[in-house]
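Single chain ahead, written as structure tokens, the form predicted alone.
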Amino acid sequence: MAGTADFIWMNGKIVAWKDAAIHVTAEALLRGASVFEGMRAYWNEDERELYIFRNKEHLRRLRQSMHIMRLAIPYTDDDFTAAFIELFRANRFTEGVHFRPVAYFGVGEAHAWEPKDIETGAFVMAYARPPAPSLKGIRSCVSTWRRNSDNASPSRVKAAANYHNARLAQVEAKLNGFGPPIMLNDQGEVSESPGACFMMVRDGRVITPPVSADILEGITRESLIDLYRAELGVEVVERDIDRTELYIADEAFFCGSGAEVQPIVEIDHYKVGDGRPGPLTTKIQNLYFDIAKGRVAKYRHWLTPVYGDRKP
């Protein structure tokens, strides 16, 4: 996250961006001992409102990551939600926002988890982030780096330490002239990208790796599966995907809070379809943005308003 803002929420307080700090001996820094969520809030100009997308589901996944890490902090989901709203209002955001709530182990005994042995804390960083130009299509590749195994460093846990694996793959792809790569798991099947889930279209069906394929259990992924089935009447199949299937896919895209719906137009120098975003990708991309911005009444329950009666 390269952006900045005026304020960060840290351990119950709004603090200046430049003053938000933890000690250099914190386990979060030394060993990557933290978990986080990547989340989005979308601006609706007509309503002068900012909507957090699927807040409850993201906080549930954060709790699951904390549970597996045996990380306890004194903040409830309601506390976090109030923190998001307070932070966005303090920063006076009137455009799309990308934000990250983080729970971490601080200073204490190495590899400890009990409160008597180690400090814990939480912070929320947020900054304005418009949709990326890559939403028009990217060139991807299959990484030589394999995705973390669930029995080694589970991708199901959205932990900072896991993103060393992601960094290796991302840097390699950039050096080779590609955008975000596709990673295979230890079984040689398609897993996900360094920071987003993968979907493809073959013969009118959407196909995506199962949650047992060493992927993060994506909130956007889950949302798109529901929308394809309920709103577009498209069959979605969750199954293993072989590498060579990528080269004969009709359409392909990444999805996630950061990636949103990111069409893939080429993989390993093979064109995907006709080399342009396909119709089922474009339809779900448009529907996703309409819902996230509060334009579809049926899905308002997925959204949490930030300003309410206190319009900016």
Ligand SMILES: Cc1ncc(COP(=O)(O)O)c(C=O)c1O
The other form holds:
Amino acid sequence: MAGTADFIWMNGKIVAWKDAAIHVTAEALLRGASVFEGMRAYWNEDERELYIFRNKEHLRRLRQSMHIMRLAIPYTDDDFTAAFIELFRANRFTEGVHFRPVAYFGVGEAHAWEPKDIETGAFVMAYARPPAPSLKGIRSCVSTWRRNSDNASPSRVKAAANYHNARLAQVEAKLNGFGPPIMLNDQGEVSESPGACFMMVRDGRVITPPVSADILEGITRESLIDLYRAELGVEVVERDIDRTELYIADEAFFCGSGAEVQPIVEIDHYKVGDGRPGPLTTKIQNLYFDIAKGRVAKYRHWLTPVYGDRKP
Ligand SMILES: Cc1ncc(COP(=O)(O)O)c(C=O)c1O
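What I would like now is the form predicted together with the ligand, since the data block earlier showed the form predicted alone; can you produce it?
Starting with the chain above, the whole complex follows.
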């Protein structure tokens, strides 16, 4: 089975992968009542070091998701960071890692949120997943499914339940022969893909939907906006994007911890630009990987080393 490892961190302990279980009556299972982060750590072979990408920012977003859900767990950000490091060392990872801290509602009264009425907990699953720079680009489409709206099931909360919406869109696109689709929000403006944020280039400017467009406030998105401005001298505009703008974009790509930087070369059978990943996409893709792997001193503060002086 893909995506497994020897150990999982669960409620303060390292346990064997097969023993990390939650009861079937848990709210997390019955109603998708959990929030999570999808994160990556990148392996630097020269230094034999594993670097967690933007740990602090991911943990902050996890807190925000918990806060909105009124989900309290007895672990601090430092506890989580220590858990990641302990887990990666236990699994002896020496390649790229994808991992997911999850905070959940367990067994208790239905719809409860107070600890006296319901158990809560947390776990961290991690598995080897080397970076996969997408060089050729994917064919996308506009989904017939609308992105979750903020007043219904907020996309800003990285809740497991939001991924029912994502699954509907993803499967439909796949059955129709496309890669990940672009989802519009209830206003009919571009939102994001089922699992990544969206950016496009028109006339030398990068354009991406604002955080109020029913998107997850992507940490990769934020990182790339900063890098375009600070390192590549490229203007970035956060504004609504109409559907037909997709068909006349010069470049387009998805970005996220899972997707990394994924060029889009076709949308609804319209070629994006000349049908190949464009220059501003490729440049930011290269810079992203260089930084994530610890090759750019200026951005080392975005990274958290796992092994330190205990090299594997
Ligand atoms: C729905 C959705 N939007 C956007 C993103 C991108 O967010 P981030 O860059 O923080 O991983 C993700 C996850 O990667 C996601 O699942």
